[in-house]
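Only one chain is given next, in structure tokens, and it is the form predicted on its own.
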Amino acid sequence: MAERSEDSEEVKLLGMWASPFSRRIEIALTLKGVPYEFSEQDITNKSDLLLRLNPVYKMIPVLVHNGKPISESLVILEYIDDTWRNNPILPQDPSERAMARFWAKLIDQQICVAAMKVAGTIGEERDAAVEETRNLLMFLEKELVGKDFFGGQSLGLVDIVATLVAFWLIRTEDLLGVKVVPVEKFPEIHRWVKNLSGNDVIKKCIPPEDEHLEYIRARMDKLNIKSA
């Protein structure tokens, strides 16, 4: 069979505006160069088509590319790679493919449900879980060591994944009047974020700071979360 042609694909992402998971799939397609169309999804209200394109988790993000729907953003992000082989972002090497993914699974699996707990408690159980966060987040601290990014001198998939660290869980901070990563405790973390908000690919793809925490607000107030 002839292989499509770049211009007849057909991809489409179905994500919400506000969601670092969502965020990271626009990341990687702009890294790409791939065309795509954005259908925002009200993840309080979910719609047939995500329902019916996502039977399984009933979440987004969902990259549909020629008709064919692929669900979780991390399993995404390899099909990106996989299918647009330009400006990769996994490493070659196999042992660092695997590290690679080792990292990204630590951040979604552990360092996201430990910060989620930062959100979700107050008092005792808060300080608990903040300095669960801090240990798992000095890991990332010394992979940053004499690095500008998590691959290197370029975005890669950790970087891509870790961005819910930079402008998700360091955002909330004022919000919820704690600081879970401080500059003197993580400073390769923060010159990090650094170079990732002078990327021009991040910088397309982050969601504005006044209109995000104003988003991040409501939910807070909606799902009556406090400030320690």
Contents of the next structure:
Protein chains: 2
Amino acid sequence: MAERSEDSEEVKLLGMWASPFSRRIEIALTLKGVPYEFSEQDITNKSDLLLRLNPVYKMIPVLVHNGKPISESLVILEYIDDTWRNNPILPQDPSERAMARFWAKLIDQQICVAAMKVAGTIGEERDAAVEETRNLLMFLEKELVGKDFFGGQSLGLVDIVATLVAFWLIRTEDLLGVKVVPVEKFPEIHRWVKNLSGNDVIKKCIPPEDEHLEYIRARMDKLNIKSA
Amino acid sequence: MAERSEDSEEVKLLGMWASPFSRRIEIALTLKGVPYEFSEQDITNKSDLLLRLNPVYKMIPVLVHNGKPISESLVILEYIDDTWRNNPILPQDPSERAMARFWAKLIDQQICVAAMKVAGTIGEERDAAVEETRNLLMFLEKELVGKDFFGGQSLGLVDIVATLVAFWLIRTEDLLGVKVVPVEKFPEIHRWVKNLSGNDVIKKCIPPEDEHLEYIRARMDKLNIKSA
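Could you please show the structure of the form predicted together with another copy of the chain, as a counterpart to the form predicted on its own just displayed?
Now the complete complex, all chains and molecules, led by this one.
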């Protein structure tokens, strides 16, 4: 259990079951042992509550802690680590903290964007997007050499953020019929995905595969993206 | 002087005099009283040193501390605050820290992008970009009510990051002949710019106005952006 957890404490997560950004908050709270109430949001028809709590972005996830709303998943993860100090998510050493933040930012601002391009393009444009995504993933591949997790022996910030690669990008590539992360090129990433898949917190907090694949396939159909 | 500063310590900043991202690192180091060596980089002809120290983005600023390179200005600012603990840049309270990170991220990922669109467009497209920039700035305007700085009585993370608005966006709008941040709509932001302009650290760390305007005008000419 988290050190600062109290019965009177309100911890509420406005999220969406299939969102990697929402799931990463669930992973962090679960790692810390912080009990929370989950409020599933319809992202196609946003609730007044969501619009009121996140007037800037109007997006999930939003963490509400004792009445105070916090938005943006990377900001929320840092907040969780600043608030509940047990089972640290960020390293303690300043330069290791900086590297964790650097990779987390790269995943959200570069890898996620490049991977979305893979889904949204065809032909040569898609080939270029695959190449771009792989070039970025190669930095992560090298980071994993000799480590069980990005965090070393246990899950850390980069592992939590990179579940997007492990369980969203890789599940989607199967449906797209495009191997963005082939095991021959990315043996370390695939070894890491296995480590993640065997972790109890991760098992509890990622979307069940069948429902998730069905959801992704329906999204692809809606966006006119051809599945394999 | 910074608490951990030692004569044997290497603190080197690879930067560029007219870059808001580089200048924010100078502000933070100066606030902390950390002596540093500045290495001016030619961003049109990148040095081997820069490419080696920041192989992912190949961009300034890079802070090198005792041989370890750190990239990405927001990551560097957090590193500086984690390493030299005097004159904190981030608030101590977790929810205030979260809000500072939230606004810093908004400035870099939304306001900066919208403001760049103002420069890069004309006619109706420019009007839309001005509107978008103003809508985002209005959140900052409200944050400043009753405060000297975003950080309260003294400079903090958001002030450092928002120098981009105070001294880059506002200086550029004069050259463009488009008032993106009119004083009637944004009295708090203009009051804050005055406070910033009177601060000794800021005065020391922002580009001298005449040279800066000349540089911006030359950049606009090069990019075929009509100046007023």
